[in-house]
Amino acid sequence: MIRVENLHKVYRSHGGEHVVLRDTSFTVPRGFRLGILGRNGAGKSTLIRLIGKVEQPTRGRVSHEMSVSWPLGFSGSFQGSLTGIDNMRFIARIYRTDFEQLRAFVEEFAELGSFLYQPVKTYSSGMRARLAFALSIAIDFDCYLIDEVMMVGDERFHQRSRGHLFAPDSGRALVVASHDASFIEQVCDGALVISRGRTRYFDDVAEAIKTYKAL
């Protein structure tokens, strides 16, 4: 289970404070698929990063009682001077995953060819994201964090990614942030709607979408 308790996130700048999330609480049980809906800038990606502990909250806490992926496609943790292969080796060691199996999957899925043997700092942003995405799904997490903004590549890559992540019999928990309300309705069991820093949870995804469209 993932527990989000009284989560509050504020960004500070010279112009003052911008409150992104206010006192947000919810849980994600094993096998549950949670959608996150909100307008551009509402805080969907921020919430995904907070759940993945890529960012720290201003107040509140996030706890994991199952293994949770980093946000799919997040490439900020790569060591740029190392090759894609060397970064893979490092990830395999951290997550205690067989390196050869990991490499075989990533080579086939990311389709980066000889670029995997080049320093990651020479990659385009799209190539870095494809590598990060393939690495994310190569490891068998209990829950995957998915920000649709980070879904990269051509239509074939999208279809393969969705087929791998959203198979109905996978048993994985998912937290999915998306602008595509029909997609959320298709794959999720419940949904959060974010507006003006406040979140509202709906067991009925259709009702969540109705609320979201009325914003």
Given for the second form:
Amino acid sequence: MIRVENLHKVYRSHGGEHVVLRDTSFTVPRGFRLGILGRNGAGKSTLIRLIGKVEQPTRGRVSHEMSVSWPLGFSGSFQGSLTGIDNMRFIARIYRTDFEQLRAFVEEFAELGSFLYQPVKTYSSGMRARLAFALSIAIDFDCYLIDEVMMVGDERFHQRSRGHLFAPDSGRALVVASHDASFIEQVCDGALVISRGRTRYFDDVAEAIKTYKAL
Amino acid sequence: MPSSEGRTAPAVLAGDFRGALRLQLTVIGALMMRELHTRYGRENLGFLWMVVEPLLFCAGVIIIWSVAQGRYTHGSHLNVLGFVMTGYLPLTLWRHTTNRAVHCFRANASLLYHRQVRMLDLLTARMILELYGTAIAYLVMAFVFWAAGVYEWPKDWGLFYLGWLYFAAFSVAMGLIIGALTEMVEWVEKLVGPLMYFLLPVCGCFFMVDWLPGSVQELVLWMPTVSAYELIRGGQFGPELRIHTNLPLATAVCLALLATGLLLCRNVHRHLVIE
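Switch from the form predicted alone to the form predicted together with the partner chain and print that structure.
The next block holds the full complex; its first chain is the one shown before.
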């Protein structure tokens, strides 16, 4: 279970205040797959980072009662000047998992070949996301936080990550932010729509999508 | 839960205090390894540079000072090598911790995507590495010069260590403050160079307090590094050297700076945009 209570986030910029999230509360039970819909800049990524406890809320709190992945996306989580392998070593250390096991899985899954021995800054954004995906799947979290990375990789990679993460029997909870409504509809059990700092929860994903499209 | 082959369960994060402490130590250790890799790479000397760089610096200074012997040591019969080593190695530590702290958070912001990595861990890892580097550099240099018969080991290790402790505390405190301020205010970075330059003559590296007129003596002791240098050199040369310290003042200044640094670091996340 992830508990989000009265989450409020304000960004201060050049003399003004911008409210990104207003007093949002919800929970994500084990195995539940929550979609987050919103236009560009609506605050989807911010919400994901707040849920992941990577960013501090202005008010309110987030508590984790299961293991939660770091926010998987196009940016962050790697050191650009280090190779894929060295980044993998770092991640194995801080998540206290076995490096050799991690490496075997990632080599097989991400299909990055000799690129694993190149600095991550030379990767395309798709390759970066593939590495992040493979690593986080190898670490086996109870819940995955995913920020707009559905479209990476080729068909084969898609199918395999779907098998691991998005299949209904995977048993994993997901929080997925996307503006791709059809993906959310296929995968999620419920959805939040964010607009102008306010979030609204829908049990019925189709209805969430209708609301989102009307924005 | 279904668990496919090859996947490893993550270690439970945090938990009780001891678990949290162990996790933080693991993270700092991982950050130090990572820092060694990014900074020195795997090619040529690698992390040996950490020792070689201060070594080259000191060697150069020793050559210059030996040529000008006597002129800078006020005719006292101090061993130039001992004086330079006790002067420049702490200076290297201070310079490195400060320079490494500039934009330290920004440079590592992407690692903050892993929630067990805290802001302060990033700085702590760098500071510990510098402390290690300086200690190893000292040991290597001291051993080589001792074997060559031109250096004697410190006469009073207690004073020697105590001086280093003060010096380390001051360097770390300055690192914390500079690290946080450079993220908060853009122009602070530009001031670091001049600040270090102007503190250089008063830091105690180039003089003994005993050589100064009485009124100035009390004044310079406000700079904690002056007391630290007196202790280090008192330890190096033994009772033949007259030292002047003000430890209550040095302790108070160091603690005040450390507290300021920690408070600033607590607030730095508000000023940092994580990609």
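Positions refer to the first chain, counted from 1. Think of the rigid core as the biggest set of C-alphas that the two forms share within 1.5 Å after superposition. Everything numeric here is computed off the predicted structure, so don't read it as measured data.
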_After core superposition, I'd like to know whether Q101 moves between these two forms (criterion: C-alpha shift of 2 angstroms or more)._
no
_Rigid core aligned, does the Cα position of I139 differ by 2 Å or more between these two forms?_
no
*Keeping the rigid core fixed, what distance in angstrom separates the two C-alpha positions of A110 between these two forms?*
3.8
